[in-house]
Structure formats: structure tokens, C-alpha cells
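So this first bit is one chain, no partners, the form predicted on its own, shown in C-alpha cells.
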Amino acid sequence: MRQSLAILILLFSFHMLLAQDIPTYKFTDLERKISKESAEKTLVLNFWATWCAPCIKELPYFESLHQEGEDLDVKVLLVSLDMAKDKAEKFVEKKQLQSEVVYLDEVDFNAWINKISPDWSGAIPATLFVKPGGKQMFYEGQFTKEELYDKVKSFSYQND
């Protein structure tokens, strides 16, 4: 009996070591991160949730963009809007997402959505592009891979 309990504890501990810990942000933390991360390269923030089918469908495109980020001078940040952080963590672990993921712990969406973009209805998926210098472009809706790459390239090469 003791051996079985010890094995279960060991397996649980090993599982906990492998679980991806997603940092929890308040909106003010996210604003600071946007400012810091967009200082030297274009930042692509994708707002998503595990319950959003269009979000899940386009996540591989953001992962691909993340993989090619150095060549395109782009950083991808995935912002989870799930109601429970552990759902997002399990999803990230299961899908082995390599992009940086943060969990936005803000229940009053109306308090911060307009700060991302006054054009945002609140629907997801939604994506914010931020260039060094602060210029922004917002897109609400699902991307195909080609649309995402076209947006990144056209935004990156726009004159400020």
C-alpha cells in the first residue's frame, strides 16, 4: 500500500513538473508588457480562449509565425481569456505551444477592451499588432495562415 501511494505521489509530482505554468497578468501588467516587448520588434498579440473554435483553428498559424519570428522580426504573445487558468495551462501543455502565453485575469472586459482598440466588439479571436514606436493595427476575426502573414508583412513595412 505504501509503495502504491509513493508511486502515485511520484507520478503526480512528475506531472506537475511538466505542466506549463502560464503567468497571470492584470491589464496594467499586459500594458507594460506590450510597451516593453514592442520596443524593438513588431509584437503580435492574439486574444484567444480554449472554448473558441475559430481561435483554436488559427493557433497553429501563430505558432508558425512564432517559429519564423526572428526572420520576420516579430514576437508572438498569446493572451488567454479563459475563465479558468488551469484550462488554458492544460491546453498549452497538451498542444505543446511554443509561443509565449499569458493568462489575463480580468473579469470586467468592458474596463479594458477599448484600451486595446475602440473598434473591438469584444469577440474573439482578436489580434493586435504593435510596431516599435507604438503604431498599432487591430484585427477582429479569424485568420488564415496567408492572411496572417500578409497582415504582418504589410504592417511591418508600412511607414510610420
The other form holds:
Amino acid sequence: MRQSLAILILLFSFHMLLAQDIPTYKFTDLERKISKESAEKTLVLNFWATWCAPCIKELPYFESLHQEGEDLDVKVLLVSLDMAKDKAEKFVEKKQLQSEVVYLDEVDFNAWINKISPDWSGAIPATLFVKPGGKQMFYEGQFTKEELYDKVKSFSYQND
Amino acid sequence: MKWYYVIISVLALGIGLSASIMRESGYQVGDYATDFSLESVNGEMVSLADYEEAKGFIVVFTCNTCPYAKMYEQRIIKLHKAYAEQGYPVVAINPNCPERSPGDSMSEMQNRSKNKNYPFAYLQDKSQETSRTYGATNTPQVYLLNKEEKGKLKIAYIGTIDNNYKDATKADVHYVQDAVDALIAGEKIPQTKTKAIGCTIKWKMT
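We have the form predicted on its own; now please give the form predicted in complex with its partner chain.
Once more the chain from above appears, this time first in line as the rest of the complex follows.
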């Protein structure tokens, strides 16, 4: 009995190790993260949520962008706007997402949407591209893989 | 003969472009809204002109399926209960294409409206023309209309309901409420445009 309990505890702690812990961010944390991550590479920041069907459809393209990040010189950051963080965590674990994910814990949307882009209506999915030097490009809507790659390439390689 | 075609195609392009630009931008605060005739969950066709006594409208683009719309559902009911008698009823419009979002079909709308005792008209924008004309982008989204002389409907506010989507009791700025109160008192609306995260409208596949 004691032994099986020990195994259970072991299994449980192993599970905890595997389970993706997503950090909780306030908007100011996200702003800091954006400037840090875009200092040397093009940052691709995608706003998503587990309940958003078009977001889930395009996630694999961001994952593949993340995997090819080294070659393309991009960093992918997925910002979850889920209502509860554990929903996002379970999803990340189930789908074995490899890109970095953060949870944005803000209830007052109107306070920060325009700071990401004045062009953003508030609908998701939405994606922000930020280049070293601070140049930004915003896109609202769902990408196909080709569209996402085209956007990244044309944005990163375009001369300022 | 050729120049003739060139002129025609340039004109056609121009008309096409301006139509698409108008379609993209939708209404801004201060614009006049057009009326519509949309089918309600009761099977009647409803227009804003039907509400002769109304001083204006709290038009809410909302739906059955969006988690944010559900979180704001009770707040929308409360708005109607607070303001319908004062002349500003809620008129809810479901903009989603039921083929793309089966949970937003007319029969699902009827179920939801019945189960949740909607005290307001819940309308389906089948052609999505009204939602396009208004420039609705996500659910839930409010367009507050104020009736002027000759029944013209001026847009007084566009945006979200309050500043805490998770917990209504913790919201400390109530944009729509403040805007309607200002209209009733004949005062200036403190904030006429806000934004919120919401579910993208499920437009018909073209």
C-alpha cells in the first residue's frame, strides 16, 4: 500500500514536471518582454485562446515558424487570452506546444488594445510583428501557413 | 474602341474599391445609423422604426457561442431592464453565419432566448448586411444610438460594456451605462469609443 502510494506520488510529481507552467503576465510585463525579445530577432507575437477556433487552426503554422526560427531569425511568442490559465496550460500540454507561451492576466481590455495597435478591433486571432529597432506590423485575422511565412519574410527582409 | 473599355474598367474598379472601403470601415461615433428589418426569435420582422416611443437604442452584436458574449449576457439583460423603460431598449443582433457556427442557428437562438428569459428582441442578421454596414467586428459589441428629430439615429457610443469582463461586480467603469445616463441627462458622454477582446464574427464564406 505504502509502495503504491509512493509510486503515485512519484508519477504525480513527474507529471507536474512535464506539465507546462505558463507565466502570468500583466500588460507592462508583456511590453517589457516585447522590447527584450525583439532586440535581436524579429518577434512574432500571436494573441490566441483555446476557445477561439480560428486561433487553434493557425497555431500549427506558428509552431512550425518557431521550429524554423533559427534559420529565419524569428522568435515566436504565443499570448493566451483565455479566461482561466489552466485551460491554456492543459492545451499546451496536450498539443505539446514548443513555442513560448505566456498568459495575459488583464480584465480591462480597453486599457491596452490600442497600445498593441490602433488598427486592432479586439477580435482574435491577431498577430504583431516587431523588428529589432522597434518597427512594428500588425495583422488581424487568421493566417494560412503561406500567408504567415510571406508576412514574416517580407517584414524581416524589408529595408527600413 | 479600346479607351472605352479602359474608362469602364477604371470606373468599375473605383466603385468596387470605394464599396470595399466603406464596407471595411463601418460606422464611426457621430454617424447616422440606418434602420434594418431582421427576423426575431419570435418569427417577426423587427425594425428600429417599430419602437415609436424609443429615445434611442442599445444595439448589441452578440451571439450564443462566444464565451465573452456569455459572460456579458446577464449584463446585457440588466441594461435592458434598467433602460428600456427610460426609452433605451436593448436590441440584440446575432451576426454569425449559422453554416459556419451551427450554435448560432435560429432554433439555437430561440432556445437561448427562452432559457435565459431574454427581455429584449434577439434578431438574426441572415444576410450579414446590417453587421457589415455597422462595421461590427466581434461579439459582444455595443452601438448606442440616440434618436434625433425626424427619427434620425445618431451613433453616440461604440464599444464594450464595462472594464472587467471576468467579474461584473469588480468593474468600476461602466461605459454603456455611463453613456446612456449622459444621453438621458443631456450631458456629454465621458467615453464614446472603447475596444474589447471578442470573438471574430463568423462571416459567410464567399
